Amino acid sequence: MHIAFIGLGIMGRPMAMNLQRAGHRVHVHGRRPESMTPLVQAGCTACDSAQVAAAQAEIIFTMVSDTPDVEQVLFGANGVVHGAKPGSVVVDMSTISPSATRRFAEDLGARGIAMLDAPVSGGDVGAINGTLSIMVGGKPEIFEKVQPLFAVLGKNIVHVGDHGAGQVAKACNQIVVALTIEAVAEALTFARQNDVDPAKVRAALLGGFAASRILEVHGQRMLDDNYQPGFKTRLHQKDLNIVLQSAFELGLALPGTALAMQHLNALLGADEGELDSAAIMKVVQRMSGL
């Protein structure tokens, strides 16, 4: 199958590579020409624009940073809509606004192009290993068409509902992740300040009801004071901004999410937006005078 993959960052590059290794013809485009080099070396075809990539493909994947980026890739100059054929499918795997996603799907549909929103969880490790969790919104028949490609990229693939439902599920994921990072940071700080080994506390908690992937992975990051990014603070902040904007539109109170957002804001204010969002621990420590 001919596939386009647009957006070759920390997530998109290994995802495109996995599709190539699965035997598909992958046409790639990235804003930075050097991002395409390892993919071309693996057999992918480099394209000068999203338009050119889309013109070659039946299925067009996008994996970029934010809502305006998706809009530009799809509808801007040299965007997907100027190359995609009627009957093709756009699969946006970015994390963006649910309401904007519904608008994009409607605008693409008017041109005879189907759309799925399919944001992911699992970080760069999941992207490399093809073990992502993929949350999909869109028409069931389009999901069935793309599902074999999703199976190359991930292991937990759920069709959540109609357009935008995947983005809502991803927003829920980001709420849970942020608040769990906050909880782990507070718990390990509490242990340390009580002169109890936080590593042993973590080991004890991993065997009980408090166990989680966040405690396992990010808890270890906190113990090691190692915040090399799997998922950057600035991107988590962007995601929670989407959550809180949607909550504002719906009149919802999300006080825990608002707190986590302020801690992410503090990291960006300290010029630490490129660190993994587990660095919320650094904010908790500073607030405690550590």
Contents of the next structure:
Number of protein chains: 2
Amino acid sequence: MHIAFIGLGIMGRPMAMNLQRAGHRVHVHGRRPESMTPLVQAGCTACDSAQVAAAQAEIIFTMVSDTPDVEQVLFGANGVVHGAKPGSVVVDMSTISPSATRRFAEDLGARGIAMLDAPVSGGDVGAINGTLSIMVGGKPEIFEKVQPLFAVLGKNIVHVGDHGAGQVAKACNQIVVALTIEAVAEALTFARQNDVDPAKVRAALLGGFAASRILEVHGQRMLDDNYQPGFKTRLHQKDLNIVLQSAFELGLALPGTALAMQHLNALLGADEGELDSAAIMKVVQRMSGL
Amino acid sequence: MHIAFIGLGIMGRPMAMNLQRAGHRVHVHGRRPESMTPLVQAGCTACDSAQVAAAQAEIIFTMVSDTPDVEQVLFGANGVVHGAKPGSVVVDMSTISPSATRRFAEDLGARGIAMLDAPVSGGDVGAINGTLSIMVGGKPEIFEKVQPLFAVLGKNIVHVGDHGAGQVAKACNQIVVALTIEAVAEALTFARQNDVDPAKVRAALLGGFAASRILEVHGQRMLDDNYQPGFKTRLHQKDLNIVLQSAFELGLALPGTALAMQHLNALLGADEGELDSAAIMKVVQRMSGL
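The form predicted in complex with a further copy of the same chain is what I want next, because the block you gave corresponds to the form predicted alone; please supply it.
Next comes the full complex, and the chain you just saw is listed first.
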């Protein structure tokens, strides 16, 4: 199948590579020309613009940073809509606003182009290994059509609902991850201040109801004081901003999420936005002078 | 081995039963005489007081509600210290204050009685099935001595550190559980208010970094709107009160824990203290008029 892949960052590059290796003809476009080099060496076709890539493809993947980037790539100068054929499908795997997603789906639909929102969880390791969790919003028949390609990219693939539902699920994911990091950070700090070995506490808690992937993985990062990403604080902050903006629009109080957001803000203020968001631990510690 | 078991509530009763079934001679005492009946039928000896039970035993288990209850059972009229032989061991499996625990261990030690703090996680189901998580504080040689009895009661048994360390680990457990419930409640409410099926969101999130026992078990309780305990809100509130009192003494800010505590307080205020603490969901919902 002819596929376009637009956005070749830390996530998009290995995802496009996996599609190429699965036997598809992948037409790639990245803002930085050098991002295309390894993909061209693997057999992908480099394209000068999203428009050119989209014109070659039945399915057009986008994997960029934020809502305005998706809008630019889809509708801007040399964007997807200027090249995509009616009947093609845009699959946006970026993490962006659910309400903007619904608007994009409508605008594309008016031009005869289908859309799925399909944000992912699992980080660059999941992208490389093809083990991402993929949360999909859009029409069932379009989901069915793209499903074989999702199966190349990920493992836990859930069709959550209509347009925007994938983004809502991803937003929920980011709420839970942020607050569970806060939980583990406060617990391990409480242990340390009580002169109890936080590594033993982590081990004890992993056997019971406090067990989570975050306690396991991010808890270990905290014990090691190693905040190499992983998932960068500035991206987690961006994602919770989407959540809190949506909550603002809905008139919905999310006090725990708002608190976690303050700790991400504090990391950005301390010039630590490039650290893994498990670095919320650093905020919890220095708040009390630790 | 001759064992005393004091405190025959929803947790203590099945634990004493499991020790009896493992072939030990168990001398039981409960405040309510009828709590002893099924145990006597199973072959345990009923005792009129903690003192009498302790006098028969090498190892004396206590499983009561709160710090003052443990103090009363150990040091009050007809309490353990008036019966226990020097060389015996008190194993307190209640969830109480770490600092009070250290004081009790010292007072018992002065009378030649060893102590372990060994609070548990896993609820009545874990108590019945002998699959509790047990977090132990105290001297290593005493832990070794009691280990075969712990193995009857639980599965994940961790010697966390010196006196009080078990209670600190349990406090950490309650922090993580409360905040993870808050996280899941906010995320599922966010999904619902965005017209996305929270059951599908839960399924999608279980495959990634948001996965936790709480999302699995308590998330399902929230979807079912079924807050049968499980673990009662009023006990979770009591446990976080221990945490926040200890944080007060240490000069340690735990803002997420403090927030979760407010939601437990709200449940108590609404006369919902007997519900499972997953009912934090009800507070998150009604805050925004849902």
